[in-house]
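Read the single chain below, which is given as structure tokens and is the form predicted alone.
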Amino acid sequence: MSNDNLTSQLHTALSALKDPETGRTLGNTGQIESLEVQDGQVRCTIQLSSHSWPIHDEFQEHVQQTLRAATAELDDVQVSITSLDRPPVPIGQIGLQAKSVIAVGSGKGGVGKSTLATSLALGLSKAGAKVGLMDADVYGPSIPHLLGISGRPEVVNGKIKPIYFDQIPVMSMGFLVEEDQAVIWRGPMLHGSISQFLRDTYWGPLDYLVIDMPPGTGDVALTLSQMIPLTGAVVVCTPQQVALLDAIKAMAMFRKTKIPILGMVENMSGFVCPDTQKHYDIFGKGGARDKAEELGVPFLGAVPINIQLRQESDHGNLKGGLEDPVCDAAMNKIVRSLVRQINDQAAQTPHGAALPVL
């Protein structure tokens, strides 16, 4: 087959692939930057937005497999993935510039929800996405402490300027009240603060806004569902049955407020003694995975109990705790699973098809 005919055949195959973010075919989005074929050697460059960058290596492998499956005449296939600048379209009546809004909740306190929400934001940002982090746990705002950041947000041109951690804009009630002061508010005031955080904060263009929800099944989920179309919720729990019962209530709350469940995460999932390397299932084993399967909810992954993570979080250096290889691997898996699940939602449109798990 001539190089021109082979190029045309391969271009047709690539054009049928789906962009993970939008679910639209690459032939319709113009993301095939280049395709060169010469004597069985293929060089291809595909553009991918930062929203999908956490799984760009998986997409790259998917492209390679598609090219090889299109013809047996290829000796070498090289695929490059380059960044595509695709700004978000403002969503909701408040015009929030975020492609995906993720609520992280639990049915009860003490399961590590805030730590997991913060870790998700850090993991997505580390993977190349543009991320914002909103602490909607008004009564117990712990994200400023976990990240070791403080300060009083300024108002510039009518917008609240968030406090930044690295490249991540962060907004929390913890910036507005003293550490030893309690927030004693009724529902309308709570609604007003959440509305102001979303509407009046200058978040800038984001791929993901991660929202740390208050524990339990209160007013915040209803407020959020009324203000913006949430992409979905991540439910955090520990393995034991009493925590799972509360997690089920949290999922029921999200479903009643029309918020899709993106998946469950099992936190404090076992402990490996650093001295003996022996594994202890302190809170039981696999409870969240089993419950997720029973309820037909995706299981995103598990995070073990980790001494370094606990110590660094107490010292305001959660990012340092995530450098532990065990925690890093666990969070990387959860971030990838979450992005795939969001892509699956895009694939439910008439234009979309899911990216396979490689």
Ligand code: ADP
Given for the second form:
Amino acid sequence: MSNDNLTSQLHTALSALKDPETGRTLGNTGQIESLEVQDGQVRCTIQLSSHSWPIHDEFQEHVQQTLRAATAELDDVQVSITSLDRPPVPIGQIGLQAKSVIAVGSGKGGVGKSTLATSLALGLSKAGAKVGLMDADVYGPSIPHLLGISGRPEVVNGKIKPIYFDQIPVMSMGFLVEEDQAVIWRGPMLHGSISQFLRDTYWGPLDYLVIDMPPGTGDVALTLSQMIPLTGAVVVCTPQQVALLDAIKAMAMFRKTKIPILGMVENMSGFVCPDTQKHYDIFGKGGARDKAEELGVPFLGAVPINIQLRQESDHGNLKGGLEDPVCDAAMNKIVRSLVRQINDQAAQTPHGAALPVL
Ligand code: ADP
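What would you give as the form predicted together with adenosine-5'-diphosphate, now that the form predicted alone is on the page?
Okay, now the whole complex, with that chain kicking things off.
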């Protein structure tokens, strides 16, 4: 086949590939930056937005395979992925600049919801996405403690300046009240602070806004869903049967507020003794996976009980806790599953349309 014919054949194959973020074909999005074919050698460069960056290696592999499957005439295929600047379109009446808004919830407290919400934000950010973290767990705002950050957010030109952890803007009631102080929330006050956090914080343009929800009740979910279209909820639970029942209630609550379920995460899933490497199922294992399957909800992954994670988090260094290789691998998997799940949902609905409620 002539070089020109081969180039055109490969270009057609690439054009039919879908951009993971928008679900639109690359032929229509202008993301094929270059394609060079010479003596059976192919070099191509495809652009990808930071929203999809956490799975850029999978996408690169997919492009490779597509090119190889298009013709048997290739000796060498080299695919580069470069970053595409695609800012978010403001969403909701408040014009929040975030492409995906993820609520992290649980049926009850103490299951590791805040740990997971914070770890997801750190994981997405580490993987190359622009992330914000909002602590809407106003009854027990623990994110400042987990990250070891403090300070009073300033108000500048009517906007609240969040406190930054690395590149991540963070907003929490924990910055506004003393750690040991109790806040009694009345309905309108709760509604007021949550909307203020969302609307008046200077988040900047984000790929993902991760929101740590209060456990159980639906008030905050309702307030949020009235203000912005949430991409969906991640429900965290532990493997015991009683905990799973609470998780089911949490999912029912999200459904009622028309927030789609992105998936379940099983936390404190088994324990590997660091001395003997022996595995113990302290709270059991696999319960959430089975329940997710039974309910037709995606299962995003599991995090084992990990001493380093608990110790470092207690000392305000959750990031350090995540350096434990077991936690790192587990979180990585969950971040990828989540991004894939968001992409799948986006691909099933016209771009920008409300996502289906599971
Ligand atoms: P929640 O937000 O559901 O109330 P937290 O995230 O505050 O729960 O976690 C409760 C406690 O459990 C914290 O001390 C935290 O460090 C610990 N924890 C969470 N996940 C794990 C885990 N996988 N292994 C060990 N400890 C964990």
